[in-house]
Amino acid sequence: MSKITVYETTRFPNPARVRAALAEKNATDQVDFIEIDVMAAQHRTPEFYAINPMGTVPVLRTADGQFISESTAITEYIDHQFEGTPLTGRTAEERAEIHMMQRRAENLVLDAATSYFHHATPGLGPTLEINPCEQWGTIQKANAQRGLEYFDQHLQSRDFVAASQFSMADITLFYGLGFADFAKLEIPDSLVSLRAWRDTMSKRPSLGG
């Protein structure tokens, strides 16, 4: 039989996200990944377009040949499809409860990070950059320094960002936060509890540590 395939790229947050799912279920070695250049444009090809016509990394393809975008969906599929601590929760509440502090992450944080990037700053190039809009860049940049705020309230009381235990929501905060310092969206010193988090964090194997 095949193995899983993941199309990333490497460094870029949400393959990151990917990775440290599998790294989670001490999966890595039971999938085969391809790297896709993306500051070669090859995920705006023809043949990239036919397995997610979002244009985006990073996609999953399973062994029997299915294509699966989207970090989210991929880390459900990786959940289930692995042995190990699950990353999108066990119980009917510990599911809706991830989920919904994985989506805040993303839209506070990763996603608003990643919109100031691309549209009020030089991003990846005029080549790659379609249509940026510096007055929604600098809107998402405020909403990631309101998100920063959220989430240091959030884990002042609290190891993880979701239910009692690591999670995929641990994972895009945590790469979300990476992803800021790239954009130079640095956490500021005030929010202790964050930069607590990220510390603590940072030591997990999954998470580079």
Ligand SMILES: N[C@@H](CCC(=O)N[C@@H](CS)C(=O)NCC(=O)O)C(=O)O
Second form
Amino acid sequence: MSKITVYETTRFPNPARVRAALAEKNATDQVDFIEIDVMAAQHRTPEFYAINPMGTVPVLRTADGQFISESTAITEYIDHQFEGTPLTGRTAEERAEIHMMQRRAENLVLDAATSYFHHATPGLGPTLEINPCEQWGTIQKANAQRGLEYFDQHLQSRDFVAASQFSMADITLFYGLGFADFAKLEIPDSLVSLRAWRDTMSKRPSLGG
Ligand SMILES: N[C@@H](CCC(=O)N[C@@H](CS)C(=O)NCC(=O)O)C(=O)O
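Moving on from the form predicted on its own, kindly provide the form predicted in complex with the ligand as a structure.
Now the full complex is given, and it begins with the chain already shown.
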């Protein structure tokens, strides 16, 4: 049987989420990686659209040849495929809370910062940014700033984003903050709980610590 393959782009936030999930499971060496050069538009070719019609990385190919896109779906697969830290919860309550909070981390931080970057800044450049809408980007910038405040408050009384344990919700928020930094939407100094949470998370080996 062939190995699992992950199509990724180095230093991009969504592929980093999948790397973190694999690292939590000590499974990185059980996977082959294929680099997709987004800046050269390798994700906008007929070959790539055939494996992910959304034209985004990451994509995982199972050992049986099924293609899975969306970082959360890939993380679900990794969570069930490998032993190690449970990333998507065990009980019905944990699973629901982790799903809910990771979606908030996407919606309020990672996706908001990404939309700001693609729509209200030069983004990845004129060749790749084919439909920018500055007004949408500006709205998303304000949403991201509110998202940082929301998570600061949320983390005042918690060590982890969801279910009192490390999970994919922490992974999403961590890389959301990384991308927000990159887009120059840094965490204000006043958001001490969010900053402290990020410092703690950044020491985790799976998150680069
Ligand atoms: N919701 C998707 C988002 C994937 C995504 O947007 N990936 C970025 C790289 S981090 C991408 O492929 N961008 C290509 C582009 O913007 O053209 C996921 O969770 O995987």
